[in-house]
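Heads up, the chain below is alone and in the form predicted alone; it's given as structure tokens.
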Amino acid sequence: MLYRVIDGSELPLLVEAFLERYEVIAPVQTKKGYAFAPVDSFDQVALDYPSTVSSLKKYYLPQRETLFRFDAETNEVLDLEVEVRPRVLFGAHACDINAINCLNSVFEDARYPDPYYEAHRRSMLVVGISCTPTSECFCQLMDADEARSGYDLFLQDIGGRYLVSMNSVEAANILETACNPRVATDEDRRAFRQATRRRQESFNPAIPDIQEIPMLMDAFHSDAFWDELGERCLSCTACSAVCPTCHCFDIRDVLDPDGRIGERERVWDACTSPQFATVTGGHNFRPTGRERVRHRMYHKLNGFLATHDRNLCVGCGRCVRACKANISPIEVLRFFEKKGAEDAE
């Protein structure tokens, strides 16, 4: 890992250098908040954004993606050329970078590699940037408040300048060409420690820090708490739509109007959808809201951890804002805190 410092005034030069060779995706302000979208200049970029409504997931796993075309009469697979554009994801927060690492763990499994996902991933450069937590953020509780891997450059704001962590030769070369990076001084390092301390102190103390969450998920698997959450759940799947790590999908065959040529598509799906667990014969092995909500939380806070050694929840807070029924991992943490207080009495 190599560290350098650049002045804040050099960021436009860095973005312009990326624009010469890549499509640049960055946070922009919209009428409804902030969103990741293509930009044409640094003037459109809003680097001080609190969070975006949706995540960067759609650039790795599109909401709807054609896998191949087929001839329904001859049962033949037809050639399909998919254009994957080289992109720079500029201004990703640490939680979103860790979310991408989670997706990589799933779709880059050596046993079952996904060529479509891999094509998107290979075309990306990721440039992260430091942030200040919002009241819904709890990434520090999910060990996702720092990005230790998964980026090409990471920019830490240290007051009018940025400490840049360089993690790839390609991005480092562009930085060297566009900017005037210099070796960090003792003053830069002190500013970095101060910025890190301010960020850590900015997290909402009202969100409980619960230890041994996987064990508690097992211990309270049958608690009536899940009934209460299940009754509130609207099955709207908004939580999954905004989540940066939800990766369930459905496979659909869509025929052209002539009924002869068709496409096989991969489309986002969600385990909170009532039809998600319906199998051939009509049996649904998660027919109730209780079972669906509990399964989603269990996978986020326990199941994925057991398999991939990291939480599937990165504490970005998007589901907290999206759910109209106030269902989120924070509610689960508060439930565990309540149970702990009862046991202490």
Contents of the next structure:
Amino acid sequence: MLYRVIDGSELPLLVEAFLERYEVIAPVQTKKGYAFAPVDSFDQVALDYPSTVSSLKKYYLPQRETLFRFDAETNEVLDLEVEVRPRVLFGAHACDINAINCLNSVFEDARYPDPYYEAHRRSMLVVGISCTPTSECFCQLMDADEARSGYDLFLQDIGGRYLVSMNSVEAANILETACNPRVATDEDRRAFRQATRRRQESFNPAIPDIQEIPMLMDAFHSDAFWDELGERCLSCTACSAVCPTCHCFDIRDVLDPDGRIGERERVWDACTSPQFATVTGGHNFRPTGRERVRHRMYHKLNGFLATHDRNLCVGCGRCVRACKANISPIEVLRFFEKKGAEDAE
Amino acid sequence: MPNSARVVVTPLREGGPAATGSELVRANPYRPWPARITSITELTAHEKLFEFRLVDDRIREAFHHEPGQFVELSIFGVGEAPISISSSPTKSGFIELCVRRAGEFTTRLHELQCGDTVGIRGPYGRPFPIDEMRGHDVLLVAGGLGIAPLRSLINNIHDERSEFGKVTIIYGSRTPKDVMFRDQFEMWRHRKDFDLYLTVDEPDDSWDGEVGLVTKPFEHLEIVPDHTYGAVCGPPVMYKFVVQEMRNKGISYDHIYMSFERHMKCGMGKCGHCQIGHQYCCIDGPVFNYWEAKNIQGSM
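Mind giving me the form predicted in complex with its partner chain, seeing as the form predicted alone was just shown?
So here's everything in the complex, that chain up top.
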């Protein structure tokens, strides 16, 4: 990895350079909190945002996306050409970059690479930025507090200046043209390490660090804890809507008013939705909230690990804030902590 | 220059750009290919067997399946549904799907006529390990519509009969009227190279087969456990009982294969609808062995 240092005052130049050729998506402050949205000047960017309500996944997997158009009378697939606009995601936190890495491993699976997802990803530059944890953040417990791949540039605030990790030629060229990056000194490196320590020390200590989550998920699969969570779940699916890694979708046909031409589209769906696991004939493999909440948590904290060697939860804390019933991975960690204490008695 | 990217879906045209069937399929895996209904057979009051022929020569030639795999069938404007392939890979050029009328999609499919066109993409999924099964005895147990995927395996074994040892088929239905492929199985009852047990829960006066659950014929089955593969498909409730019978007979965990039913919407391990525990029924299954199934939370 190549590291350079730029001054804080150079950041607007970088964003302006991106704006010349790309649509720039960045954190902005709204009435309802912070959100990723297109910006047209650096002034709109909220650099030190704590977190956003929803994640960046919509830029890779839009909430609604046309797969193709068809003629329902002749049963033919019609021409479709979708051009994806080049974009820069500016100001992504490490957890969100790690979340995109999770999505990549699903949608760029060599067996069935997804052409729509790939088009979005190929047209995207990702510029990460360091952050200070909120009280709901637990990315460090999910090994997602550092982005080691999946970005073009990563900006670490080291006090009035940024240590920039450069991961792609395209972004490095823009950085070198727009700013005056210099080689990192020993002092910069020390400042970087201090910043990392400060971040590590500012996580909420009330969120328990459980080392054996996958084993505990299996061991307590039948525990009454899941009944309690399931009964509380409102099936509103807010958790998966805000989650940066939830990627379930439905595929459906939508006809134009003429009833002849239509679109096959995919739309976000959620495993906490009551009919999600229903098959033709009506059998529902996860008929109650208990099975659905457990399935979601299991996939986040155990299942994905088994198949992709990392947790599907990145500890971003969005679902913690979104859930009206206070169901979140933190609850699961607290349950395991309690179980551990009981076992020790 | 900034990266830009595009997704293109183009219709099949005569004299279009030269591409092989598999290249066309790879270009956009969500795109179904036109298939014409070439035959419809009423199996029961609720089930029909449809025979399809992929219209484009390149796509038809690229289509190779194994027993236990499924396709995604499209009726444009209605939607798409995963349906297991009932025909044997030993017969190529057409695809047979056995479909029960149960929801909106399947009701619309049942209304279609010979000559009508649908869309097909696939095949998908992990098949039964037929090459592993060669040289061994095979015990196949189907309940109800579970015969649909198993028929592909059964007919494959039939067409290459000398490559397999003793073949036992247990097929359970609710009533005699629900028995699918009855003509085929009636003929096979007199064959010496298939041990066939047709069983129903509720017999009528015409029924001279077995009566009771699919587990009942196990009472008088003689099995060489080290030399036998099991293959199971049926309603969700059936698996644990049949698998237990197979275990009681001494068949190893990893020689008992079962095909699970889930709603595979994308077929490519992405949409999440067919997840069982940490596995995707569409790419890790739908065929799993019992050892794998035991290690998937919520599989049975």
